[in-house]
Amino acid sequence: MTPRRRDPARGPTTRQRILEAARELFARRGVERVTMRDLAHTIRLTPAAIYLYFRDKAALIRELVENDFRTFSGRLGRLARIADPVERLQELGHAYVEFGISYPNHYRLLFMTPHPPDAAAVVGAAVAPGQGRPEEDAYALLMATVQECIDTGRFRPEYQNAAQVAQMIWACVHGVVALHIVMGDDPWLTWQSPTRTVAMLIETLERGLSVTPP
């Protein structure tokens, strides 16, 4: 059985330290370029100590992605209870940007880090159990919300492809988050509040999509 020992005093468990360091390294350097030896060196453990907690790199990636998607989906999943689909869509956008800005390394790993084919298969296996269930799958919740807007006649007739509309909205909100994560400290730019930017972006999209603009 994989050990879950807690470090002395009040620090995080060794397992948590490994996961946090791996997330940061994967996000910064790419999954393919980080070895278990690199990870061990970063947190001053021996490679053998890493293998006490994770059988191999694939097992580490799987647990990391499962944890991060659980955090992400949990933030958005609670919004499924909002009755009005347009209001729900607005709140999904706000929650998305809040997650990305609050957890930049989580966001980088999930949505901004290319995965080599072997790692991509591991990631797919990690998220498959909740795939398609809106309460566990944030994309499924977005799709269901967009489809409900279409089914209730809230969107104009030219916007009846739920997948296309959902991906358009996702791309717009992702762009705001990604720019702030990658370039938020750029001294040449005066970045506005990402929360306010997304609010205005969602309002603009809603006006363009709606049968009767708000």
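Here we have the form predicted on its own; I need the corresponding form predicted in complex with another copy of the chain.
FYI, this one's just the chain on its own, none of its partners or other molecules.
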């Protein structure tokens, strides 16, 4: 299913060429508006050739999206060096929204479309630990930061459940991004800039969470 090149020195593998072209097309037109024939045509291949390297369209999409998300997750990971947990939380939110606005089509795939249960994952059941999907890492970082806020007494006493608070925050930033992607250019209401909205939202939320009203 994944043939090896004879001469790895010369040029990119066909598999990589497929991935590159798909990334380009998907990001520009969105997955459902890119046909396998389109994709094959831009690589000057036959549609069937793609199926030598990917089980089906869904598998191709999955691999692409996981790649991009890994870089996103890495970018978020760099924010782990911020000492103050509350400040870190804010920066996480901003980075999240910035990613969603910059790569709306990737974002839609990751967070706005129900993922049909991956056939391989269903049979494979247990995944290698620590090797988990990148979205888990990002979520773990969020949870850890929230937990740190709780442990250092930055939050009001009613916020003890880190998962609960993390999901609240996630819902907020996701909501801003998702609404902007879906209805961003609906003319019937004047949208505020998503970055401004999320900035104000995070600020407000933090004040609601914090124990010290300035």
